[in-house]
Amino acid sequence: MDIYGHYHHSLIQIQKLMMDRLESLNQQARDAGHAKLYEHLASRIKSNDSMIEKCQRKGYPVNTESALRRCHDAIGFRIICNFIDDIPRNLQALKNADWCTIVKEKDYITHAKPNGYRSYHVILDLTTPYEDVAGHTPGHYYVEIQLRTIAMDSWASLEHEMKYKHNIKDPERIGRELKKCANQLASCDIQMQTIRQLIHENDKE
């Protein structure tokens, strides 16, 4: 089964709706003077497989509506920043859209995760020119972001492909030396934050 039915084409072209706009707000900080709110932009339609997977593991019923309002992430975006400063000027141009409306965020980096993930989370109500799935139009969907530096994506990425192999030997000491690496990529962003803020205070003198 499809569980997006038919509304999965109005997912591909939100998608590519919610790019023009992130780039768009990208271009705007650009022409205003100020630097680039990212390096680079990822998306993603969540698989079908994946989506039923998840409604199955939150106990909901493996349908549209499940797919489309009970979960949040079927659109996913990951916005990857240069800075740890980057990541609230990001939050605030999105606070500022008229198109959007944050509804949920989780703060992953000030309280990292256990196994030292950090991410800055939050899910969007976006007013779309689409059908929903209430059949309502302007249709509502939710889109996912997540704001990482580009040390939080590198870690992110290897730990990603860690949880997902078989047969790992001494599993216990890769998760110690993930966690530890985590700490010192935190700590590379923060001296990388203080020499950024060096070179503007040398500017501006």
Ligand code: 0O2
Given for the second form:
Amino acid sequence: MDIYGHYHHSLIQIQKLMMDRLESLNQQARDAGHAKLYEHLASRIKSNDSMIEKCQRKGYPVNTESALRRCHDAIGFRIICNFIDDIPRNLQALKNADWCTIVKEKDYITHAKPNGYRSYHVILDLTTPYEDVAGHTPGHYYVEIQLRTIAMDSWASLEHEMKYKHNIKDPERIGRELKKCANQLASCDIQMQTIRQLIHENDKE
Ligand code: 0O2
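Mind pulling up the form predicted in complex with the named molecule next to the form predicted alone we just looked at?
The complete assembly is shown below, putting the previous chain first.
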């Protein structure tokens, strides 16, 4: 089955719209003489199979309504930043934007997951020119944004890859090593932030 039905096309259009808007926020920061908001963006439409699996896992009926209204991550973006302090700057830019509303926030940076995962998640409610699953135009669509540093992103990619390797001999040991690595990367992020601050103070003198 195609869980998104004829809304798939709208998802692709909204992904493009969202990309333009995030790029424009970055440009506005640069034009105002500030440091760039983020290093790069990544985005995806959740695959049909992953969305079906998610609906089943959450106990939702497997249909378009669940995929677009009950689940909030059919459209997903990652905002990948150089420094930890860029994360609240991006958050503020999203809060100030008149084209979206933040409806949910999860701070896995202050409260890292037990495995070491760090990232700041927000769910946006976007008013779009496209019909939504309730039949309204302009339509409401959710977009999940994960804000993280380059270090947090590299860790998450590696850990994600490990999840799908089923022939691992000692998964507990790998879990411990990954967690150590997450903690070391978190210290590096703090050190990098300090270095940025020192360079900034040096420039002001
Ligand atoms: P993909 O590839 O991104 O689609 P909810 O319970 O509905 O509020 P949800 O979405 O079930 O929330 O869970 P959560 O933890 O807020 O966010 C899930 C997404 O965050 C995952 O999406 C991953 O992208 C990322 N994530 C969360 N925890 C981990 C982790 O421990 N390791 C890694 N590598 N990523 C994590 P999907 O659907 O798994 O994948």
